[in-house]
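First, one chain by itself in structure tokens, the form predicted alone.
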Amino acid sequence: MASMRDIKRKISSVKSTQKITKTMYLVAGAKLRKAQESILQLRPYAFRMQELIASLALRANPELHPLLAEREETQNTCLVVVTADRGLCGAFNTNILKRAETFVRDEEAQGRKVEIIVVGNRGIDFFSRRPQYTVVHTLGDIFSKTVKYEDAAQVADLITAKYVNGEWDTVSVVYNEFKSAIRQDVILEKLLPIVPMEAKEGELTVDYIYEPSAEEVLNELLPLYFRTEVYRVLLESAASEHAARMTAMDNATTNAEEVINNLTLVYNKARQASITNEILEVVSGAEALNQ
């Protein structure tokens, strides 16, 4: 059985850990408010643009722009894996990486080659220890600060260039979508080619009238849409990370309190037993003197 000194040392250690987890909970909560505000402001614009581009993809001639054209054969696939830069956020990173592994396994089972772009230091560390995966580009330290549109544009332009050159036939992304402070959903979403909306029954899918020309409009609009979509994904992931860390640190603080209470109970029992033994020794000694 541990001595009273050891138990007190354990209580002190757990209390120190509890202070850290509580501080991290407060910091994550403050960051979450800012990240949540950013994604909620972007979503209406991003979703409306999604609708517009999906409608455009339904009506426009896919030969007018390479981001609209669907390849006849899908042999090479790109998967963008978005993780956090740090840990201590529950199953946030684990869920993403498991879903990415499942996707790669399923694609390779169908004879397709999968190349991976990793965003986030946790994902970079994970794939660096697994040479069986083909990682073509990494981007770390993106979530250690406020996510910027320029970072998203960098990733989007890299993907677009390789897709247009024919290196990839499809591009998908796996990330955590922010729902609330206690819920984040792992999403696997196809980015390229752009998926057209489904035509309603009886609806005439007449193409738009473009001014100045269809090529100029598409060349300007589609890259802008794709950068916005990547930016939304990064903001979703940032908000989800802070929410997951806040929940994890709150649970850790609660668990630390339970551990402290249990150790305090053990300490009090040990202290009471020690006092009882001392009393018995004194009584035994007094009785021996009286004899």
Contents of the next structure:
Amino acid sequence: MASMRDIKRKISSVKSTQKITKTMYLVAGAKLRKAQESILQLRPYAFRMQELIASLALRANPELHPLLAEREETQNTCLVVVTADRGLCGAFNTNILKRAETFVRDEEAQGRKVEIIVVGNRGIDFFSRRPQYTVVHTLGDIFSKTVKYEDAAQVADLITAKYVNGEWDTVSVVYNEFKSAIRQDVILEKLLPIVPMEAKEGELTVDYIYEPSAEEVLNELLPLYFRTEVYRVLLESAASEHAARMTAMDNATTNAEEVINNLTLVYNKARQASITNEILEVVSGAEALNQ
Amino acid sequence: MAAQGLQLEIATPKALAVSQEVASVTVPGAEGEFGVLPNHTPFLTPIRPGKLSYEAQGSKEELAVGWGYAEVRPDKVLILTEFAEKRSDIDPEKVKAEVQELSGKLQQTGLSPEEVDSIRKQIERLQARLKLF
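The block above covers the form predicted alone; next, return the form predicted together with its partner chain.
Following is the full complex, with the preceding chain placed first.
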């Protein structure tokens, strides 16, 4: 049996770990509130924008803009993988990376080439240790503060440029969608080409009248849409990350509590055993003198 | 087309400012102000800062909006813009002071064309708010 001193040392080490997890839990909670607020504010705008673009894709002539046109042959795919900058958030990063690997395997089985854009330090680490994947762009250290729109715009513009000049035929993204503080879903979404919305029953899908001209409107609107979309994905991921960390740290704190309880029990048993031993010694010593 | 009503939705990056059935809408389009009634032909245009007004249940409402886009469908008008503020959200004195300050900035020499452009745009945003008064 471990000595009482060893057990005591163990208890105090678990206690200090518990202090850390508790603090991380509180910090993640505060950050989550902020991140949640920004994603909930942006969502109505982003979803209306999606609606507008889907409606536009239904009506407009796909030849008007390269972001609308579906290509006949899809040879090259781009996958945007959104992970967190830091760990200690449960299965958050693992889930994303697993999903990304499955996607790449499926695509390659169909003879397509996949190039990857990684967001978040965790993902960057992961892919730098796996040379079998082609990583074309990385973006790290963006989640420490509130995600900046400029960061999203930069990635979005890079993707648009490569898509327009034909390097990629489709672009997908895999990220954690923020459902609630206790639930985040791994989502794989197709970003490009833009998917048209289903026509309503009996609706005539006539093209818009554009002012000033279709070209001018689409040239500005579609990149704006795409930037908003990327920004939304990053905000979703940020909120999910904090939520996941909160849950993970809450579990860790509970587990630490349990370990402390068990160790205290063992410690008390050891203490009792040693007291019993001492009494036995005293009693048997006295008995020996009596005889 | 069975739909008779006209749904108006105004979304900004901060919130969904308006979502309701209206009788008519007047929008500050980039190529001039335009009005929309139900069963309008599909129409897509950028909008510029200005006064947006709509009529619902007999009363007329006014909002100041920023740069953005307007999509018109027979049964729906969708406005995506930087901001949409009611008269009660705006402090005209403060806005006027800001316009003054920015106009002063424009007089300075050594501004890059981008800076001038962004200041002008900001002034237009502020002036759109003042149009409600």
